[in-house]
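First, one chain by itself: the form predicted on its own, in structure tokens.
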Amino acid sequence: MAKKNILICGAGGFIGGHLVNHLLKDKSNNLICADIKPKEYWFQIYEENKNFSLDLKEYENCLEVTKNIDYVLNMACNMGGMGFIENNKAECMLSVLINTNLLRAGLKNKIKKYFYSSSACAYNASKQNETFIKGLKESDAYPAMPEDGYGWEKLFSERMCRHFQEDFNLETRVVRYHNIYGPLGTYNGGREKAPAALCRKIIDAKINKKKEIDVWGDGEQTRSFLYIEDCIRGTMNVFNSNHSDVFNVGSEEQVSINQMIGIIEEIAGYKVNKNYQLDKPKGVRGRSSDNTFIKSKINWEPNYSLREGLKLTYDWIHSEMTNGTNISKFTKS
């Protein structure tokens, strides 16, 4: 992209931070930065962007950080693993405010192109009762039954991107998330999702010599995870793009929660229990992508295995829970 004022809503969460990161190496960009939260909770934060701490909910706010903007990525969302959404419902779904009224603002105040962040949430729950399903084309959203709450959000503010495009000629891009994990995010507190969650339990019981650790469900499920880096990656691919179709940004690398604890034992050279808590938020059976149509319209397929990424999250959140860390170790060079 040539020389653009460029908006990163969310840009105090996980990918936020990193989608900033990866755009700061381009001196041509002038980045505005926001997020919800207040500055010092931030992921990442770079002083030479112009950060704001405000809640994109409010049309005037959105408004106001939307003046002079070229370029919109909306990564913001109320959100966190399988136990938040499924306690927060009512919360995950008032997101759509912020997508609605960035729309609003957006095409108020001109701006170029419109990226929206939506989930693998989105799709229809009926079809993936089993383990080990088949991935999920695009199309496998509809007939609509998404997750409940999130899932719902997402699958409308994709549709409302739609709309604004063919009514108001808002040029936007829209991808679905599988399962987004890596350094510099949320492990601990209630937020975090399976593989830093796993990687949190594993490095705590070798730290202090327990033998078990709990695991939701009966860790038969099945997921699909992909690694940050190939996640911002696919992002401005599609950004970058000539379409304006909805693409999953995933991995095709199914494996069980068990298969995943089993990986993460390995890295980390000790090996655990299981405590199956079967009353514990599960999700559904099975998720997972399946990545033909970005292969075949963008050219885009991730880089990292999954033990690869898993080692490199393993490795920075066992730095964080001892020493602290730092981002450079986590590219592939």
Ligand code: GKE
Second form
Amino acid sequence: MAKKNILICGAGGFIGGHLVNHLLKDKSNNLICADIKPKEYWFQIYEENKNFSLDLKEYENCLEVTKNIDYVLNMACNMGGMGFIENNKAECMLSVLINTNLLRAGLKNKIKKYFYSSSACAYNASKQNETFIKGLKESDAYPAMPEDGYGWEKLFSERMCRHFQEDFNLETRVVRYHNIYGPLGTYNGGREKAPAALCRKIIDAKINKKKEIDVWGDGEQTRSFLYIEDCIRGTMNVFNSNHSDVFNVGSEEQVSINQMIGIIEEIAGYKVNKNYQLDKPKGVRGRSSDNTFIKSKINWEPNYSLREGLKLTYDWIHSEMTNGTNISKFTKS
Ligand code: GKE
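For comparison with the form predicted on its own, would you give the structure of this protein in the form predicted in complex with the named molecule?
Time for the whole complex; same chain goes first.
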């Protein structure tokens, strides 16, 4: 059987790395991996793949890496948690070049299908002003009022995919990720999201016998978080489906940040006082996913509870912080 040539963009990142790891299990896949980071900074790298460190904002680079490619999965963008996206809006918006040039190059090189990773930041901010809101349905992205900077780029790129499909018959698939977390991701340095940041802070407090951690906002803001393994399964289910609608890939288990800290404290066996920093980036007041549409069309829903996913994430960050060794198993079985 002919091998499928699959290009993973952003392969050196958190979600991209886990996707490569997953796709490698199918021996009929021939993987081509691209990321802007020098290879020594990729979260996961596998020598059997073709690995390229290059800037996909450049059309010439996109043309080069999409040659002879059947499928493109685009996870590449300049992103991070609230601390990064609120302070780097222009950088976030420049990721529009990655998606645009990959679509143009993919069309020229006659790829068969294109996947775009959008975000819950595409949703209308005015529908996220309360805590414990009803889950966001895919239609709640309109009328458009997404997260400034990052969210506008995501919403615009979603539509670009739609129009490449409608006007040029390029098959596209799009999902909106809701705060994906897990091992082998960023947990310090400024781009980390709340689950990893709060695990790190509690581990640090426990190791160094500190009584208090800093928490951004008042801790009452709510979110849902999706474990990486569920994210990869949702991604592939949508990619392999016949549906070109935009789908939520998120969890419906909505918690406040204070509640999440409570779960991490139980995992750590260590309690902390919270120093609420009201001047730090907070994002929307409440956000969660409504999975009705993806359940009905794709038959996907998450397997991991937040507690199960946080335990695996906590253990990995703990091992990184204490002896730098990677845990190779991240599944609950
Ligand atoms: N990052 C971080 N670090 N957030 C903290 C911290 C901390 O130490 N302490 C409290 N928080 C609060 C933030 O103020 C925010 O209200 C909430 O946790 C979640 O922050 P986050 O995980 O950084 O990011 P958001 O859920 O607000 O937004 C993320 O949404 C995703 C899609 O759902 C975005 O940053 C994107 O990474 C992504 O598209």
